[in-house]
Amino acid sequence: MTEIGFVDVAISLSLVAVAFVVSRFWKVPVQKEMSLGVVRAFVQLVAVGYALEKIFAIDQIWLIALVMLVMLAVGAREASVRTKKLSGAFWLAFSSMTTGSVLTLAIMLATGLFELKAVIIIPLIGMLVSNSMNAATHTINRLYENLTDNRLAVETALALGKNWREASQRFRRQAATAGMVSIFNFMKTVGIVALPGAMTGMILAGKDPLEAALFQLIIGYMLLSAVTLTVVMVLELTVRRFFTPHDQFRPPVRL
């Protein structure tokens, strides 16, 4: 693959023009969001590209940790916005995403599979955080909807002597499934429906396809671990906010 430059990016804008014209012709009102998205993506990715050059050159543990913290904070903020600003959603998401992503990465470092280098850790944590963010968002939203929509069933179970964990068990399981559906779909269709980003990148860089496939398997298993840990953590932290210490049902407010 030839070296990519700004001219090549400008050429690829022809695809944006196609999407713009088609959406305008079919009267799909997304032109404003599309334009903002194109500009933001360009600014953010170019800025990140320059920043990563400096970070990879310095390659210090404290700088890697700082980048991870920023990623987690931004991801948690986005998750909290997507949960329709549920009170305290930022800390719910941040704690859960940190647990899932950092613990998964720590296990891989402990096995010696990856080195503690910025050029390795930062791309990996980026993938873990983004998937954990989506899982946390879907889990919180689904749990809130399940419990509030089935308030009568929950309160009836409590009235019959069940504790908060028993009364919410079915709804927690449904929320967990909703939060993990994306990673399940990925694991079932990877390599058949699409070639994932890490594998595609290695192939385009000239690596052996089998080596790329094995590396993608490792990434897939890391994502599964991070998402599972995040979903379990966010469920435990969120569901307790729906019940008082005396097992009374009291849904948290949305701001």
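We call the rigid core the largest set of C-alpha positions that still match within 1.5 Å between the two forms. Numbering follows the first chain given and starts at 1. This structure is a prediction, so every number in the text was calculated from the model and none was measured. Compared with the form predicted together with the partner chain:
- In the two-part rigid description of the change between these two forms, A136 is assigned to the same part as L66.
- Put simply, the smaller rigid part swings 15 degrees relative to the larger one between these two forms, by C-alpha superposition.
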The other form holds:
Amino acid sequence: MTEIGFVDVAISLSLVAVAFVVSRFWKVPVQKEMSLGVVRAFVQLVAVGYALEKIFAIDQIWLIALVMLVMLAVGAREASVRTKKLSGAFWLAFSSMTTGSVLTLAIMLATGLFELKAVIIIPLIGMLVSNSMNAATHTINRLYENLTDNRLAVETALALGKNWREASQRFRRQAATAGMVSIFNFMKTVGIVALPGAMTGMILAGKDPLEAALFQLIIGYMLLSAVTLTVVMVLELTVRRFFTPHDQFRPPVRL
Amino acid sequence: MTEGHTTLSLSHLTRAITANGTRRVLVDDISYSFACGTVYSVVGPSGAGKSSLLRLINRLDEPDSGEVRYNDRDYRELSPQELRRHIGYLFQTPYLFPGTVSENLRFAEASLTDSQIAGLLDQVGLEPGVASADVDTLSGGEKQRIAMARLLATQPSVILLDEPTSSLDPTSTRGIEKLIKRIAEERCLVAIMVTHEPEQAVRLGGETLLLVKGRLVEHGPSEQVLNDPQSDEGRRYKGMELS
Ligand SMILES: Nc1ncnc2c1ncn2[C@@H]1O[C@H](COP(=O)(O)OP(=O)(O)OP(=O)(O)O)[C@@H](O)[C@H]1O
Ligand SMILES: [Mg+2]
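Having seen the form predicted alone, can you show the form predicted together with the partner chain?
All chains and molecules follow, beginning with the one already shown.
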């Protein structure tokens, strides 16, 4: 595999055609979704491919920052969309995800692990932001549900003279676990159940498997750091919204 | 601070909420002074604001205006944590944390010894063996009594009890009533207890406060407020309870 072109993509479509015919024959009603998925993936990936080509050619810091900002904004929207009742959820997710991914990225750059080049940094940013988004989504949702569903438990602890931090501890811990479960699972099964994307890509591109594995390890640690920072921030920012300065429980409701 | 003699007073305590654009006054300009050693019963129709009033007194909720004075000081001078350990609150539906009974008691007061736990359980009429029981295995009445024991664990000087005998049988109810009367007298506590049973208020003696729509419409010796009310609202409440 050297130069890949649209012709190769057309050839790979023959696989889809087989799947299409088979599913149709056995009356599995997925043809509509399949066609939609094929077109959608094509448009999105080709667009991204062209955009990245341009971005890599320009290779300017401001452009990298802009791309990161857009990714963070889209990710934060996705993370906050389910907790409609929590006012300011977008900013909460946005600032947490930004902290988690920017801080991690800054450390990677400062230690010289990665060069500040668009072609290297942008795929990293993609992984950082999507993992932070995933973590933020689950943490916010779980904490919001936990606290609103357990008002009596929280207030009982407050009434016994506990502060808001103690009264919410159990629920913060559960929310943190919910936010980090996918990165933990990833680290548990990595290399055994599946080779992760970055590593697969490197091996396909002809790199030495050990080198690919070490690279993947660095990525894994980087994601763990970003996810942890994001989760901690989300918890801190969210839980405070549920309490007044006098340790009174007052769930935030968007009116 | 006067040593040993707890005082508690409310002045013009008011709390309103705005829901769906309409303002509702839950606690309406209530002023009252409580003395230690007496049991105060709070009665009134459902939704009168009895629970809301208790929540204000231990500052689980913030009044819009008015003041609570505890031992002749504005209660805001104490940290909420400290205040709530002095002014204990038993919820209308008691909640126990997952775990054992002794874990629940130690959550309130970490330094409790096994014999202190046995003592607290004994006060609420439970065997010492209950200490190691998982709370999921307890009956509703047992849970209510554990919550009561947990409340006493912090040695509060004011106890706010929201229908503490609602899920108890008559024998346990009498036991808790005696306990409340006894500790109020012996330790000179201010005991404020919400009840929907006028007979219970009469049995407890002390004073009764009648709340209607957030207002304190009548107060005085329990016997009088409940059997021979002076106000129109008091007579209406008595009629309601009889029918
Ligand atoms: N946070 C809140 N939001 C909206 N309404 C509330 C809130 N808290 C209390 N209320 C309302 O305030 C009113 C007074 O409630 P409260 O629980 O104090 O009454 P109560 O006298 O204790 O009644 P009950 O005898 O049924 O326990 C009720 O109508 C209740 O629905
Ligand atoms: Mg009530």
